[in-house]
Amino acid sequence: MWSNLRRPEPARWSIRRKLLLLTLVLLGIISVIALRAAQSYSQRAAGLSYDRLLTGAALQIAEHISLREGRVVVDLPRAAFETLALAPEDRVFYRVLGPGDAHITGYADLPFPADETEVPQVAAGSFRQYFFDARYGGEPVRFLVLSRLLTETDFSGAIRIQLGQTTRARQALAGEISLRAAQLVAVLFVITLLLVSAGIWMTLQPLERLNRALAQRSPVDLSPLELAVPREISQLVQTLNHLMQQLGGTLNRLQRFTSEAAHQIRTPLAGLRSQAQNARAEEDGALRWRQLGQVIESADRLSDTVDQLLKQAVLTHRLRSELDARVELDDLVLEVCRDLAVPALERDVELAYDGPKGVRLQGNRFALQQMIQNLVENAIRYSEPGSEVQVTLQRDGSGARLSVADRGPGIPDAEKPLVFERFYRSPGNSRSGSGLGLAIAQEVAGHHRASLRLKDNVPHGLVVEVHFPSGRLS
């Protein structure tokens, strides 16, 4: 038994948790970028400064180197290394190499690079430099090499300076750069995931007041929303607006759909049963018989109601729930044409079709029969035994025209308006009827844009026209 029970819908994520998640992978892009960013400048800030601090040296060196009497003099200052100083965990290796690359003092083992063409070098004046990266006594050490060439009237010769200096304070200071950076974006990362929270939440405030005032309302209370809400939610609240408008009309329609029809059905129902009692205790055969005559007569409009009801029900909610499509007109008011004709000749009716081939129309197929069958219907019912009914298809430059003719007693110019309101039946009228077949017609020809209208036919008899225009013709 509780297999046909609908199972609970998952939970979905509602529009503030995306919001949210979205904000937070934005913002952890951008996190990874900005430290990344960081990191790489931090990078380059230290390996700058700790390099300006050994060409600072470098060139202290190079300003205490002299010739005298041929010879290369080498004098250290000690300003230069207590500028290296300044980063007291690291090591310093300095070498002084005279021309031929001739060994003066320092570390003799100092490496250089394997190609030396291929580092680029910087010229600032009568120097040359270039800085490299290598190994030396098991740690990382970055390497100066600063060239001058030293001239006299008795010797001209280049002279190299090589300074090293291990990288535990540059790295030092990039991480303490990273960290602060780090901080930083991690501040501004909880205040801009707070300042989005609160944005989101203010955003969706509104759908908040929305969703409030449509849960607080009665189920019959179909009036207006009337709320302050942004531009882009206002256009939600008139498409609410405009939905219940068209449900109260719907509502009302039905209301009075439902109150006609019950009083319709209603009114035979007291006849038959009064005729029915009547028969019952009327002890003259012959009147008995006429009586039991009228009770199929009343039972007969009584049935007729009823299905032109069901089918003017079906007929609306077809029209609101199916699409359009392309509809060949002509072969289908001959179908209907050849169904009735039957039911024409045994009231010695002469039914009668003309049109030409390929008349087609965009609309709904169902709707359309039903239109063409009650206007043929009537058209049968009030024709005089021995007429014609003439069904007349046309095409012309302003669209298609399905006229409907018949020869009988046709209606009052008065009452040619009041025809198409429901159940309305004309007072001298002694034919069986229900009053619903023009009203479904003019209903079906206003979903199709078509217009519906009444003519004398001469020299009796009414002229129904349709006329679709030719913007639903395909």
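Here the structure is a predicted model, which is why all the values come from computation and not from measurement. Positions refer to the first chain, counted from 1. First, how it differs from the form predicted together with the partner chain.
Among 247, 168, 343, 210, the residue lying at the hinge where one rigid part turns against the other between the two forms is 247.
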Second form
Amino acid sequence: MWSNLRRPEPARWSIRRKLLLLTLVLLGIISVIALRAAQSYSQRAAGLSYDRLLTGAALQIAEHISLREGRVVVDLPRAAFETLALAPEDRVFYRVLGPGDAHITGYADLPFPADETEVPQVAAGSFRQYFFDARYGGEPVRFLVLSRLLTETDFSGAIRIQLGQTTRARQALAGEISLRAAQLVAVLFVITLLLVSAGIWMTLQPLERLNRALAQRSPVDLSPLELAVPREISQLVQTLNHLMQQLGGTLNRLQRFTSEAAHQIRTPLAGLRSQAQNARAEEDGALRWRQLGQVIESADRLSDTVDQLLKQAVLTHRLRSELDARVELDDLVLEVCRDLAVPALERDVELAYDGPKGVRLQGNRFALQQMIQNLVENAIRYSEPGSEVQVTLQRDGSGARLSVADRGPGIPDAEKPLVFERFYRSPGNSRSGSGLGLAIAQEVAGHHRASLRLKDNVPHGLVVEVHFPSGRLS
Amino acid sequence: MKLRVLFSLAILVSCAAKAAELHDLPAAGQQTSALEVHAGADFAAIRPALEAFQRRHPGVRLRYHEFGTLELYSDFLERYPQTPDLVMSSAMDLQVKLVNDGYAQPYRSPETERLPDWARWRSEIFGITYEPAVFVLNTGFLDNEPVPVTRAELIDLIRRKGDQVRGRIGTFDIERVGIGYLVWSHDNQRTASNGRLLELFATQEARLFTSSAAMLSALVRGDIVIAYNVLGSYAHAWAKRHPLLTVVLAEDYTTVIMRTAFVPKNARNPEDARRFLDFLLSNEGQQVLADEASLYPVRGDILGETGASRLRLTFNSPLRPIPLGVPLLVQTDEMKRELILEEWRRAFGSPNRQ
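I have the form predicted alone already, so could you send the form predicted together with the partner chain?
Every component of the complex follows; first up is the chain already shown.
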């Protein structure tokens, strides 16, 4: 628990921290590799230079080997040892062997490699040489064995010079090269870290600016942000602006809706009041009866309007908050028709349904039910008594089509685009209704990517068609 | 060849067999430890330094064994793994050979770090005193001729005097004197004039000596008139007492050898050996060497009658110290030594040994 508080999960780590950590790990790995490489290189370089000293000295000694009266004479040159003294702290061991490895001069007990044939030999001119490492006199020693063929008229045989030097100087040189490399790596490490830190700071700076710009904004200011930011962040700014635009639109719509709703409720209320007043003042009983009937009718219509308003609010909320699920569309249509069959009959309107089984789609069941109910109720409401409302569900190549046809007055073509607006009411329409039914239906259709179209029925009447694209079907 | 090697070995063995001279200096106060020093230096010359050390460290008993330089070397190898606590000798080549063969242990102290590079090697062997190889003339025979100050002038003088100097030139017997061999073989590699000198010595029937003292006393007596490659410290001491003797540090070059010391790996009392080494290298020790012991201190900043800086000021001679290091191994090579001695013997035929 405590550690959770102290150390948030990696997804919440700051970008700065993550980048720095990554850089450190990478730099660390690179540094280790570089140091390893420098170490092996320095060993090789130092080894090579001091091996050359050994070769040079051995060649100088070889130059001073001669034959006098048939015996091998080694006149050790001081220069050879001065060459070796370039490694000032190192001890030197040498010996010269004649034909058959007979000891001529020097240290008699120097070691030879266990298997001479295993050691790679290098031949140059009349010399052959190889190097090996061994311990001698309590210290590690690098040995060179150089063979030279000595031929005279009365003598022929191989002379071998073995020359060894302790390894202090080469270790010191290797150490120094390594140290220099390590210093260089350390400097590069620090410089890279500084550059990367500066880079991270510069990269995160626009985010900081964006944050400040948002923080300083007033809560009602939904105008788009005008901020010069890099391309990567400009997308974020665009998204934010888009969001604010949507939010602004929603707020606007809400405002319009509220004032419209207030208007729609206030006007009938005022009418209701004057009708009631009239009824109270009416002396004639039969007239008053009729006026009271009008009051009830107005109250019904008002209650219908409020009902629809609430329904739409609930619907909008549910559409926004609920996930789409699979809906059996045919069952749903059938269920709505069944529920409305009795109220229809009361108005002497017959309700007919025709459709296949198993039409399913992804959607919001509640919203679809509201839409179908609105459409069928509308159709019943505008039907002539004794006529029929036909509800049809069809599958076609591009999806599913639901049509509700009535034999009412229909809607003139000029008014067809207008009826989808909230609270719109046809001028010649005297039936009760909120003017919200088609608006709700369209909102639901829009949510399901369905198209809603109005057609004329023959000889008269209205056909409302909802076409669900096949993408929504399942 | 085989016979000759055996011959020189026989000399080494016979020298080793000769008993070393022991000078036992009891501790000044209560004895707490004993320090075994094997040295190739004249006890008389170094005695003031030993006593000064004992004044400083009264608990130390000093057992000072005096050897010839060749004996010192062979004795060391013979007794190994038993070793003294400090080995001191002016035969630099043999000392370096012992160090190269791993017999010494390293030691670092502020005193050793102050030595110039050529006066130490591997922090295992250190130069303590400075010995120019000089020539000394008995001016009695010069007849007011100018004193020769270079080897070329010396060669000229010998040629001019001819019979007057025949049999009256003295130098070390390099077969038997380690430092004689060291200086001669070193000069042999560095200069060509050595060959001419050797030729001249042979034709003038030069006499070969085994010590500086013997050579200088012969010079004082007038048995010889020129002593070549004498150790400078002895020469100056004798010249002070005998005004007829003139010491010459040649203007062409003067080879300088060092008396060197190292602490053997198996030393039983290395602490006192290091203390003694530090004392000899300290201002105080070097000053004692300069003032009381008739030896030249190695450190350049010591002013005294025999200080190295005094030598440089008094004589217009480039001093060429033989540096400590592996090049000295060349002189210890058995075959190289045989070649040099062979040349020497060939020149002298049957040398007139003293």
